[in-house]
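Coming up is one lone chain in structure tokens, specifically the form predicted alone.
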Amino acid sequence: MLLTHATLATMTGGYGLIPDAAVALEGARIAWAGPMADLPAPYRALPGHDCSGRLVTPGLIDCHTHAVHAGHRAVEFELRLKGASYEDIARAGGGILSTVTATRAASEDRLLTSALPRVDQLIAGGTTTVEVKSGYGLTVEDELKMLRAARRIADQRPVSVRTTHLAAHAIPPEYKGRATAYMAEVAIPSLRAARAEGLVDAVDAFCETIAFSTADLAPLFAEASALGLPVKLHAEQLTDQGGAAFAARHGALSADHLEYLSPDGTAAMAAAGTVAVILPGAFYTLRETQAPPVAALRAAGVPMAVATDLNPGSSPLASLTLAMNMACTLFRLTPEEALLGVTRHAARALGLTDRGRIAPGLRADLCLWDADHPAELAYRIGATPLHHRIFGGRLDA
């Protein structure tokens, strides 16, 4: 296929804008991209698709979701509006643990069936790669059940799926007060089993007062390293637990949330090359008041990704373009930073080097937008100006 007369945002050197551009696709890869005037002769005979000046970007990448789960938590949303805090609800048996109860009761097929409409919403908004975490099973078999369901999404929908083991998401009631035992008897054994079954691409954990300390997580991260798996971490969302620095010491791909990130944590992430994943949906839903230190991250040169954090409790958000708008409006990212955050930097947060930009040799995952400037994607509130999505070189019907 040959895309012609496009306004191309290559996402190299910022937006990397090329007006009146062309992109040649061969199979699932980009063969050439550049100004129409420079189009090499061999590509001129390819079947053409006239973009009529429309914006073309890399396919969007949602690098942090909990898309596989059962049930919802609308009642907790109402309780928070009446004054209950996230911590209050969690300590009373709600929060993550209420979703654990529903997820344990659901079959693998049911988890897949319930996840597909959420993934469909992401796809309709331009997503071509989505990360999906476990973490609502909290037994060996239920964690594996979630990861199997997540892997099957890619068989049902035109989207790349990266799966992340998150058994260290919460301490289930049967292990209350016994984090060390839970790590030894559930988190680490489920990780080994997931690795053996080919179900896991990375390892995540929740470092927080209502979850796990860095000391609790050290054996898990050591096991991940032994299994050859990269790590990431939910860090500094509600309090500063030193999670970001801990993650950086382990060479983490990303540290996510970061509302309470310290200067030491910022410096450690910068030195390690760890991506900061900004999650405005959770900040918005929980009505937080302390924003991530975006200016400090920017000054330190820490790459910032943006994701939906799609989950049933703190971020029931299934639109990356809305997440971009929120990141700009609530956290003062620039539109350019927001688009980098769902393309180039999101790819880096998943350890992927074959997508997130428009360049020869990379995956032919692209979005054609009813827009003529990249800032429009973050500017419009709740709009999805997607004209066409190309996944693996194929134009969506």
Ligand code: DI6
The other form holds:
Amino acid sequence: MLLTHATLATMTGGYGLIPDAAVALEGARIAWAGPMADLPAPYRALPGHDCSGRLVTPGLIDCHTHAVHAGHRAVEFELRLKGASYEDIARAGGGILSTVTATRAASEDRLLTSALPRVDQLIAGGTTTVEVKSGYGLTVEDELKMLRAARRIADQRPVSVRTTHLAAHAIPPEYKGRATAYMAEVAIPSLRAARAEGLVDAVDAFCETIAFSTADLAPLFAEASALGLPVKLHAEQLTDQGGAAFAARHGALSADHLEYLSPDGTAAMAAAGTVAVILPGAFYTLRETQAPPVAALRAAGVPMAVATDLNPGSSPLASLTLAMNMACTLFRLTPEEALLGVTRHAARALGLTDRGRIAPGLRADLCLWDADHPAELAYRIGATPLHHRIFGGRLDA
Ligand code: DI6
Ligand code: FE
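Having seen the form predicted alone, please provide the structure of the form predicted together with the ligand.
Then the entire complex follows, led off by the chain already shown.
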């Protein structure tokens, strides 16, 4: 296929804009991209699709979701509006643990079918790669069940799925006060089993006063390294626990949330090349007041990704373009940083080098937008100006 007359945002450099551009696709890969006038003769005969000046970007990458889970937490939303805090609810056994109860009771098939409408919303917004975490099972079998359901999304829908093991998300009631035992008896064994079954691309954890300390997590990250798996961390979301620096010391792909990130944490991330994943949906939902230190991250040269954090508690958000808008308005990212955050830098946060930009040899995952400037994607509030999506070289029906 040949796309013609596109306004191309290649996302190499900044936007990497090329007006009146062409993109040649061969199978699932990009063969050539550049100005129409330079199109090599062999590609001119390919079946064409005239973009009529529309913006074409890489397919969007949602690098942080909890899209597989059972039930919802609308009642908790009501409780928070009556004055309870997220931490109060978690300490009272609600919050994440109420989703754990529902997820344990659901079959793998049920988890899959309930995730699909959420994934469909992401796809309708231009997502071509989605990361999905476990973390609401908290037993070996229930964590595996979540990861199997997540992997099966890719059989049902035109989207790439990357799975992340997050057994260290919360301490289940049966291990209350026994984080070390939970690590040894559930988190590490479920990771080994998931690895043996080929169900896991990365290892994540929730480092927080209401979850795990860096000391609790050290054996898990050591196991990840022994298994050859990259790590990530929910760090500094509600308090500063030194999580980002701990993750960076383990060569983490990303540290995520980061509202309470310290200057030391920022420096450690910069030195390790760890991506900062910015999650404005959770900040917005929990009405947090401290924004992540975006200016310091920018000054230190830490790449920033933006994701939905799609989950039933702190971020029931299934739109990456709305996450981009929030990242700009709430956190002062530029629209260019926000778009880099859902393309190039999101790919890096997942350890993927074959996508996130438009360049020869990369996957032919593209979005054609009813827009003519890339800043429009972050500028509109809650719009989905997707015209067409191309996944692995195929135009969506
Ligand atoms: N931080 C989050 O924002 C999600 N997990 C986490 O560690 C929230 C998960 C939930 O509330 O269900
Ligand atoms: Fe999360």
